[in-house]
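Coming up is one lone chain in structure tokens, specifically the form predicted alone.
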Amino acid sequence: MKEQPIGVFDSGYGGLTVLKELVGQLPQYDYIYLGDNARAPYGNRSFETVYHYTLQCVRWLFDEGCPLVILACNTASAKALRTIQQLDLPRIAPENRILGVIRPTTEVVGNFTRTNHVGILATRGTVLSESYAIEIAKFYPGIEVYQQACPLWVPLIENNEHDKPGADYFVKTYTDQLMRQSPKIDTVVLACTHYPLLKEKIAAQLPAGSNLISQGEIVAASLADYLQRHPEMEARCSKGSRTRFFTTDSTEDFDNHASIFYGKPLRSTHIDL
């Protein structure tokens, strides 16, 4: 049978974080990540700025054969999706699904919290389209959400500085904007997939019994129910244990930094949009 990868894509390294906990749970499939590092980050960027550079690695992810897309990209989740699914889908590969990493975790966000005060990190795109604070509404309308912009933190992750000295100022000072406004929250969301990287460090910053989240495990574990739940698309999906990786820019720097988030060495390839 013709491989038929699961696609995942993001803007640069974070969406590695989830692919590793897609290896670790689903082994069984292919997989090929798509990291848009010449034109990262897209945290800062218009809302149809991210939305046509996402719909280009989509159509290209297809093109590859991939039947399912994972955007492991909040900022593109939250920019991006809901208009490719509702718009272009259709026209351009009715067959096919894309699914994103904010609605599983929002959908599940109410099982960590005792006051239904809820924080969440994240760059300022997806903190401006209010993306968590509608989703979590919808599955828990007593809950409520307080937002940080953290647009240092993923600079200091892709240039290797998260694990030195000089980002515990920056992480301590974001952090403790999220906590003044307000002293219940008790959990937060790292609403970007670079943010694990400084989760150690966020977490020394928190009250104690804070419960901190990551997304790899929640969106594995949604993966998982949700071919589950399709098994035609689940039919679709080639499982040969495979996976490639792709960047659109040089190489060497992604094979040097991806080894940070995914956990182990790795050789990509480039290609061009």
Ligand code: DGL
Second form
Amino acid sequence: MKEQPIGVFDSGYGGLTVLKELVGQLPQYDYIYLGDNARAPYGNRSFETVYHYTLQCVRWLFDEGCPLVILACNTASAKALRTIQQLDLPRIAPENRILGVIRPTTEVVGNFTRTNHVGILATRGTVLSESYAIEIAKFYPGIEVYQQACPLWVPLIENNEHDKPGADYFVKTYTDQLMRQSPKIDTVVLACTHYPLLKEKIAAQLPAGSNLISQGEIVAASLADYLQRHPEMEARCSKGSRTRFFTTDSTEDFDNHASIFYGKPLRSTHIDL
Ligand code: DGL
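Complement to the form predicted alone: the form predicted together with this ligand:
Zooming out: every chain and molecule, the one shown earlier first.
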């Protein structure tokens, strides 16, 4: 059978935290990861730019044979997913599918909160899109959503400063700003796939007993469920347990840095878009 991998896309490294869980929970499938590192971060970019870049990356993954693409980036899921699904997919690949990371997360958030006060930590783009507030209201109309943009966290992580003492100041700044919005927040979503690397530092700044949700496991469980409900798509996904990595920037930088996110060493290939 020709390789028909599941495509996993992120602006840079963050989606590797999701891919790690996908491969862990669903090891039988083939995967292709594409990080658009040359143009990352996406978090402060306009709607048009994020849409344009994401569409280019999705098309590349389709051309590589992916029948299904996961946008493992909240910013791309917030700003580009719906437009691509509704306007582009019917035209460019009507039989293919694209899934994001926001919906699976918002579907389960109500299982965690007891106070019905939920905090969202995300990039500025994701916060401004209001995607979390809109989606959570659909599933759990009783939940109050508080959002905090954390524009300095992705640069800290991308520059390998996330586990240094200097990062504590920036972690505290944004977690304090979130908690000042409501002391009743008992559940906080790491709504950016980079943020699991700051998880311990973030947890240390939140009140004891808070739930801190990262998305990898949730997205993997949701994909397993999706493939069970869509046997025609499941049959199209090839099962050779191969994972390949591509970056739009230097492979040397990618290979050196990516293992922090993926949990083990990897070798990437460069592509130009
Ligand atoms: N990992 C991306 C996300 O989940 C953000 C990184 C970026 O700003 O490019 O939103």
